[in-house]
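In the block that follows, a single chain appears as structure tokens, in the form predicted alone.
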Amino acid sequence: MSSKSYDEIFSDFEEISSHYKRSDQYFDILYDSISSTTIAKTPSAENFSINAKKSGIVARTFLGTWKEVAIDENYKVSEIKQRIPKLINKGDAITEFESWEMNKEIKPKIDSLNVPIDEKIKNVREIFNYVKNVDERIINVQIRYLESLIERIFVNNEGCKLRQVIPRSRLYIIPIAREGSVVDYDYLIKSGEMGFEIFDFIDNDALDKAVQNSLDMLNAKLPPSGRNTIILDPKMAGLIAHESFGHGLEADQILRGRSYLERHLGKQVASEISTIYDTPSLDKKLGSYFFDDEGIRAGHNVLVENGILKNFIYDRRTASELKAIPQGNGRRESFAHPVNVRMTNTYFGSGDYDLKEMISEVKEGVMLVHGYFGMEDPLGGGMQCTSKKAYLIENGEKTKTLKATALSGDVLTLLKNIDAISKDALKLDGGTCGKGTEDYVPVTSGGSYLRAKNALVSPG
């Protein structure tokens, strides 16, 4: 299959799709191909893996539940007809959505596929050596570089004919510092829809700052415990939007009766100044694309508007059952994995406050920065998120650097206590998100700076 051109794949898929009448049943077929490289370096090991183009096909029909067949690239696609049954009068079992066509390739500035693996390793080594030698207190450096190129071709019997080719890159750098018996670290991350040019964003100034951030942690103090006014940086804001809030909006959880947010649709869930989005159509973000794995156009989903819960996050099936309009959140890790309702780029919208003003109005509080851990609780609505570092705020100024700080309590209480959002440009950081412990897909989260009153913090 991978030896065929995309025009040939389109032709094959359209012929198969025409075998199934939309009035009798819904049918779609997806070609999925991925090439990837991973390089990981520490003082004791240097590992890399290269996955040449892996591809496969998954086809399905809807019988009240999905009946689907996944085959690898060596099969003849004509076998789909033998393995997907023909139905009668089942076309209304799932809502019919927009028919449209697209053929789009994102062209990176530097195509990673054209860069030899030796050069990629060389760049990682250069970063490693530079960071290691900035300061004698840097005792360990961990670097992880990931790149991928995905191609997905989608056809269904509603008339969709879609193709997208998307490069993604991610670079993660951890300088680990020690002074005496104290060992600690901070991190630097860069990601997006891009190619090998990701290394252009990591210059010596950025590395020096990353090292200094880790060194600052050596003298960090334990954070206070108890209720405080807090300010969250974009990474922490994104952690709240994604982990603590977003998972409860996934409509499969709603249908299972496993989300505390089910009863809050159309009601206030946050302060009036708060708006939260999930937008797969954002430009050049790690969680972005043109269409999802069900052929739905990537949209702009306003989840919370002026504090009111407006929408859940849908795939085709949940949107059909809940009579909603999907925005492109039906995602597969690969052709060998199921479609799930998934977030994409989930973030708080900017406000109208100046950050310095937000800080100056706090007599006593904590500023949490560099979120790095969060747990979901879609059933109970509880929150447990941790920042890698924090700052004590005293009399309107940042003073002491604090160690990892945990933020816990009730999610909606925190959101309703937000009283200021900065007007800074949105900042989103990329990573991966699993559905439970599997089915990982690329996502981003973020926003600008948030301030909330009476939040529960403790040492992380």
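Positions refer to the first chain, counted from 1. Every value quoted in this text rests on a predicted model; they were computed, and no experiment measured them. Think of the rigid core as the biggest set of C-alphas that the two forms share within 1.5 Å after superposition. Compared with the form predicted together with the partner chain:
- After superposing the rigid core, the Cα of Asp118 is displaced by 2 Å or more between these two forms.
- In a rigid-core overlay of the protein, Ile16 has its C-alpha displaced by at least 2 Å between these two forms.
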The other form holds:
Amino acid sequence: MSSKSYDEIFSDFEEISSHYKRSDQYFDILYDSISSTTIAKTPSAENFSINAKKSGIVARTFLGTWKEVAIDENYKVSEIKQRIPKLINKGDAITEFESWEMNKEIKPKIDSLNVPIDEKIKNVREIFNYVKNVDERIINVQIRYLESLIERIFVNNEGCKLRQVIPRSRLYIIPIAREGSVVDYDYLIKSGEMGFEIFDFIDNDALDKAVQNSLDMLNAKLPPSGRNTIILDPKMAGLIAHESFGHGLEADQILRGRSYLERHLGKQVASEISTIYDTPSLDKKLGSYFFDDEGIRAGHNVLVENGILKNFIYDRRTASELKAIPQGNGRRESFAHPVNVRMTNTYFGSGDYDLKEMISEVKEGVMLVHGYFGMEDPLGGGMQCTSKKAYLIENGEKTKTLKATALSGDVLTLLKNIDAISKDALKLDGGTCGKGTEDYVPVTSGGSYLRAKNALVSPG
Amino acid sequence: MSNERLEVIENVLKSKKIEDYEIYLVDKAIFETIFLKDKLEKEREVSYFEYFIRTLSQKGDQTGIGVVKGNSLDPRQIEKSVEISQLLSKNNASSKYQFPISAKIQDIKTADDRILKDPLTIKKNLAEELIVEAIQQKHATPTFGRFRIHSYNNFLRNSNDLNLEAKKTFFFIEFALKAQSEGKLSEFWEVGYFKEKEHLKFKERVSEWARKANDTLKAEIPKPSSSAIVVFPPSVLRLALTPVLGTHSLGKAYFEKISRFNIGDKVASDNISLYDDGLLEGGLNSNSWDSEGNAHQTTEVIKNGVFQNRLFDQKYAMLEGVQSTGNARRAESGTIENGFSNFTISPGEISFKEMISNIKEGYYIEQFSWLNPDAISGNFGAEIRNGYYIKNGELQNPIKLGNVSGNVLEMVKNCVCISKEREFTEDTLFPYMAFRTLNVSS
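Right, and the form predicted together with the partner chain of this protein, after the form predicted alone?
Time for the whole complex; same chain goes first.
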């Protein structure tokens, strides 16, 4: 398969798709190929790895239930016909969506394919050497550079004929600091739909700041336990939008009877100043694309507008069942993984507050920064989001640096208690998101700074 | 081991006169049933293979290592992959490294012949058994579930005449049961891998899920405490202990100055003895050999609270001038990482029931939202999803929400009790353990 041109793959796929009449059954087929380069450096190891090209295809039909077959590129495509059953008169089991064609390749500013490997290695080594020499308390530096080029070709028996090629790059920098018996760190991550230009975003000032962030952790104190006024940086705000709130909007959880948000559609779920979006069509973000893995065009989904819950997040099946318009949220990790309803770029809209003003109005509180991880609770609406770092706010000023801080409690209570959102430009940070504990896809989340009253914090 | 695809790849390596090489090839077959509530939603069959080629460039006291991953058997593509691997190895500067040589390896069985023979029928029967058990629960209903069988065949061949094959089978379950009463909702949501069919125990397991879902309906927010005893079951201990003790026990962590453990240090309570066991019968990571082809073994890591041995892969063993302990793991990218295999903790002398009966006031935490301790600092804080108060020696009312926080490296120095019962959770065989000095907030 990898030796075939995309025109030949289209031709093969159209021939197979025509074998299954849409009036009888729904059928689609996806080609998935990934090429990637990983360069990781630590004090005692350099690991270089190239995925020359790993590809496979997955085909499926809907017969009231899904039947799906995934195979690697060395199998004959004709095998699909033998393994996917052909039926008669079942075609109305799932709604027909837009039939369209597209063939688009994202061209990064600097195509990683045109950059020699030794130049990439040189950049990673330079960052490593710079960071480790900034301060003698930096005892360890961990750098990881990952670039990937993903090609997906989709054909179905509704007439979709789609191809997209998307470059993505990520760079992780972790300076680990030690003083006495205390060892701790903070981190710097840059990622996006981009190529080798990712290194342009990492200058010495950014590295100095990353080192200082880690050094600050050496003297960080334990955060208080209990209810406080909190301010969340864009990364923590994104964690709330995505993990604590967004997962409950995934419409497969509605079909499962497993979402606390099902009964809240059209109702107030957040303070009136809050707006939350999920937008796969955003430009140049890690969670962006033109079409999802079910051939649905990437859209713009207003989830919450002025505090009112407006929409859920759909794939082809859930949109069909719930008679909704899908915005392109049916995603696979790869051909070997199933489609699930997934978020993409999920974020709070900006407000009208000045950050300094937000802080100055807090007598006692905690500012949580550098969101670290979070977990969903789609049925219970509980929240667990942890920041790598926090600051104590006393009498309107940031004072002590605090260690990792967990935010927990009821997510809707937190959203309704948001009383200020900063007017800063949206900042979206990239990462990967699992459905439960697997099926990882690239996403971003963020917003601007949020302030909420009476939130439960504790050491994280 | 004879494998045509290995031959094709090795022939390319030989034709390009590569002296130091390794080929790792894995065939994967996955069969999955996904449920929507109590109905079948999706059936999936996945079969593919992938390979990793590692080549070395020896440069005096250093070695360059190149790694390429792919799944094309087109000889031109393989040739290109080998050239890339060589280019990477020439640019790479790692400490001195050699591929392992053929050594005596204890052969252990890691695949179920019944699954190898007919995976589809086994999957169908077990998936039906699972959903029938779920439907039969009187006070809880399924919301969704996934049941999967994995069947892998791994091949490892290197230029030092190492030639190994291992078959492996295991299961995956993700399942959620919901309980409701008087407008209140709660669930128990289980996710995990299971090595053996005998570990599945659907009848007991599903009724336990239903019991937990129902109990959570009545859950209260816990009272805060910084001095009560907290008891964890084996599944929670796996999440708490393995990232932290697993990191600090590694040769790599020692060489990178992030390990807090020195040989002979007291790092845990007297009652804790921890082993790394790559040969553990029923362990998810059990295999005769590690990802480089060195023999798996059992290594005493902590004995009566004292740190005894580090865990080495080939690279860090060579740096230390010792033998590998069989602790190489292959990353998704194909590179080799130093890591633990399966961890076991020696059992205590009293039963779980006796352990609870000895506690005047405390908490038993069955599940957190996500317990994700920092591997280096050991700090953690996580929201309680399912738990109980312990009062006067008995499990009392269920608790939910609130946070438990602490530091794993300090926690293991304050273990007050260990049960004699042990349970498998993926790559661990752990008992129930009770700790003091954790903080519960709400």
